[in-house]
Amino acid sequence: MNLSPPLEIQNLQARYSLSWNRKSVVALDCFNLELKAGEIFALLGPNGSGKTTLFKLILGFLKPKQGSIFIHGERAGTRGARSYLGYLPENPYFPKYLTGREILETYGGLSGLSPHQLRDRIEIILELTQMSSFAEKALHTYSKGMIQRVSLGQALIHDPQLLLFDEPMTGLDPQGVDGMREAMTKIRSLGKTILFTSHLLEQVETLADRVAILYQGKKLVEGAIETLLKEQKSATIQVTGLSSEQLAGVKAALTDFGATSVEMTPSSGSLEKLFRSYTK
């Protein structure tokens, strides 16, 4: 057993050259992590932060300035790391006049699974991503959840260890999103590691075990979600019949005992509401 972690960063650096002004753009910055083995990670941060970015460097399409990745302890872009890798684009894209069954046969060929292997994988993959009913149908039939769930097919074919989704949901609709929750969650249960990107804060929040924040090519805050959200400084303080007069006293109590901002509306604590305090 491969005791490395699923995901080691240490010191990444990233940044791409503007050719008519002869000056560069730092994509990433001093970036470090480290995943651990079954975890659902999530990286959070407005178009821009440099999260493309980062997928790009361990997929091993991108060199960093700086810095190292492994991937269970082999460096990124190395045959041995993609070996442990599986990858779900934002837009995938697969010829339409192939069949769901079809397009799983070829990628799990190009992974390198012999026949036999192949046919057992199949079966598998087919039941945990729910393909089973239009595994025969050819892609141009099939709606925007279909063919995300044949992508969730082909990135598992070969039964990674670390799983790469970007932006998952974008585009699904309730059911859609709700299998494609369901099917991480499973792929979780199995001893998987994934790390996802996605604007859909509400979806992280049930989801993800611990999260990351980009901006301008910098972390700003990591950690496990329900540790984040004890951390923001606000509180919630819900009052019935009180006067406007009485509400008025109220915060300017507040104000009296050091309080720089008092809202008199009713709020909760939100992955939504601290990624906005770290971005805005």
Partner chain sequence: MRALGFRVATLTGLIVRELLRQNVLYLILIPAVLTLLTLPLFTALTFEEQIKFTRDFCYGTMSIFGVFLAIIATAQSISNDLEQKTIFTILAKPIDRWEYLFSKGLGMSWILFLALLILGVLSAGLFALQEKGLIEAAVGNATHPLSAQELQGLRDQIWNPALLMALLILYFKLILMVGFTILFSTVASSSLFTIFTSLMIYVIGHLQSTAREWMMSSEGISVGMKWGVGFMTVILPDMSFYEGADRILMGASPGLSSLIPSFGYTFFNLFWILGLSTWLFESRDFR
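Now that the form predicted on its own has been shown, please provide the structure of the form predicted together with the partner chain.
So it's only the chain below, everything else dropped.
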């Protein structure tokens, strides 16, 4: 049992140069993070905030300008570090000429599993991801939901301790979203740690133990969802039966009381508010 934290990031800085003018852009700056074993951690942030860059740094696809990343005590990018990682990409990057089962066999083999180990492991994964019914069909015949399940299967095939899920629910129908949420909960119950990104804030709110909000390469806030939400100096007032003129009057009255901002849009969840308040 490895007692080192599943993920430990210290003072991470990453830059990339724009090919057309060689200008260097900061993708991540002074980023620190430590995950606890068995938790689900969500990374929130608008497009271009550095979420995917962070995943690529953890996986070793990119090298940091400075700082360090350790996965269960192994430096990111090494084979040892990747043996602890399972990666579910935002878009499925698999050879399309393979069947679902072949994908699992291939990625299991790439992880160094013997054919004997693979046989047992594949059965477990097929059950966990509920892909038995279509496992023998070629990937190009799959729907988005089916592909996502294969993707989840390959990420789990070598029984990794830390899972990186990049937008796991994007593009899925409600059933697919439920299935993914269920799978993630099950994975957590097995003692695994999950780091994921998502735009579906309602899902994040019900699933994640902790969140961090990234904006323009910087971490703005991090903590347990409940704590963060309590810290918000905001309240939701639900009003019914008022005309638009009366609503405008309420808004003016709240402003008179000293409110810095008043939103009159229907509430879609407090995490969303939290997110908007940090990233607007």
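Residue numbers count along the first chain shown, from 1. By rigid core we mean the largest C-alpha set that fits within 1.5 Å across both forms. Remember, it's a predicted structure, so these values are computed and weren't measured experimentally.
Visitor: Under a superposition restricted to the rigid core, does Pro95 display a Cα displacement of 2 angstroms or more between the two forms?
Guide: Yes, shifts by 2 Å or more.
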